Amino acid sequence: MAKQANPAVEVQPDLFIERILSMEIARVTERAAVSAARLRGRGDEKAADQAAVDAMRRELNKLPISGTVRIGEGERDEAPMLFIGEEVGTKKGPLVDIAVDPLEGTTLCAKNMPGSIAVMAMAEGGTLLNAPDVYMDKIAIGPGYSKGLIDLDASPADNINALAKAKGVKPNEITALIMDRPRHAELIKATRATGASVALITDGDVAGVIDTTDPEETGIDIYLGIGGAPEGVLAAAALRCIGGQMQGRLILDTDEKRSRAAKMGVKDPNKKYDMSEMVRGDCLIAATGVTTGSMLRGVRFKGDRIFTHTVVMRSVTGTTRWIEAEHRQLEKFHL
């Protein structure tokens, strides 16, 4: 891990990551997921998001870290967001970068639809892409393919055909996941023209990118299209841990966006980032299901108990931990 912010803390970096970041961040996403799940199906996206944000901020501030939010839900301190540049933790531990999406899939949660999660990542200080809260064009596939197989600047046909050839199948056996947005009309048309199937999602592109890592289970081979930049960095962190390929480009289509990006150190507004440039150092990512999806089961309430389903992944070891937790001391959830 990066240098210690407090020299009085005598913890070996690898041991710190293993002991703290592997388990404690699971508690952070668990609390956020439970808080949001209390508002599932109520039709109030803002209330559900605020509940998740408040819980995540509260738990982050208990951790023995000196953390800075590099990827958040806004660039200024506008409650209830965890904003870019916000400092979290007890300030008595190592310097870490943090990326958060306290409630990915706010609409999914508000409508009690599948696939909403609470997700966050931690990385060595100074290693996460420091980007404004804008859109990002993305392409991603799972592990097991030669480097450079896909390219953000290639046509959908070229990418689909290359993936099909590498997989040893015909293009009509490939399924691409794309967000159902008007901006993707031509992309969807071009993808279908190859013979490939298109699976549309209304929200939740972090989980969508992760779905590409297990196509036999999820049925998803490739992710294409424009979504949020924060979700893009979180997805890149996940692929760094699980394996796969991803490229992204910030959509800086106004002077105001380019100015914001420049203030954060983005020198080339047209730069195409690969996964290792979005997440450069050792990182961990945790996600807890809010509503049941292809990857995680949603929060379940049963009498005086709460059940959560969480995945925690670490890049340097390639470790994936699946945590099924039963919580009995409900007061700790501040519900």
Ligand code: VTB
Given for the second form:
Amino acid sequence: MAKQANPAVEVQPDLFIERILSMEIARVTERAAVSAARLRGRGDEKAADQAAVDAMRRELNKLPISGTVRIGEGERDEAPMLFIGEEVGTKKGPLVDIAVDPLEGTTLCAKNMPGSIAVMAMAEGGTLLNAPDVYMDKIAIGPGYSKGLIDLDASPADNINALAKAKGVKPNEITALIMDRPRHAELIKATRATGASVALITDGDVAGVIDTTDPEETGIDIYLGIGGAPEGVLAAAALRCIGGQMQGRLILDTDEKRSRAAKMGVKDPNKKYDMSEMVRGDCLIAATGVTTGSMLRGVRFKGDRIFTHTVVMRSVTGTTRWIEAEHRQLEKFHL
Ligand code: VTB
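Now show the form predicted in complex with the named molecule, given that the preceding structure was the form predicted alone.
Below, the chain from earlier opens the complete complex, with every other chain and molecule after it.
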């Protein structure tokens, strides 16, 4: 009788590891979120960020991967931990690129305002854009539209009108999410001039971009404007998993920034990146709520129990998992 194949060994080894990692990655963001959440509302952004970084690094180093941080806390000389280029993991596993923002929305956490998250992405080795910590001009919409419907170089009016037409609504039924910054005064004016509604956020544009993928739930149709480049790459990873369109351009407006970017392999400082160029391979992304936001509930502490809310997305299958976890406060597990 022919020997029965063991399904576990039939799976391509890399894919198999990646499936296991989709649970492990949740553990990493859960721990970072819990550590940051203990410092919610204390007015100390640095302390909250540091707590999240420490926890994320500790958990990352337990993962069976040979990881390299591509998007991290900063460049080596300014970030002692999770700096760009740092190697993480047990080094016994697949080569992967890592993008982290242990506390996205440090100000939101320090002020105990909605929407701070712990977030990280993992992609096949050598496939994540090596972006320096500069600004990025971004545009994003959710899934279901023809490719090229919106363009970073088109005017807000052209983009809003094209989106409204494709959605079958009037421009005044479109809502654009923009970060509330003086640099966006013209953009906000031009967007409102189309009749569209503008929703402003003070921080946290990874979640802001993700909001475009579920307009019925979030009320957001399009993301426009300038935020951090690292946050742009993380958002691109999420959209690679959920679907949608995104473009970004690094803002390299000084010689110093251009030379930093060049050292990281950016050949054309004016390049417009499609999301598939920011994240070129298969990826996984996880985010855990620190303070409650549009997408995730914040960490809740109840007696000796801790409750976390996490989303894990995987590009290979397009699966999105929502994980409600109940943890016990155990010091030996750093909880
Ligand atoms: C951006 C945005 C982030 O900080 O990096 C922003 O992408 C910094 O922009 O989501 P400013 O210099 O204008 O404050 C966040 O809002 C939070 O880290």
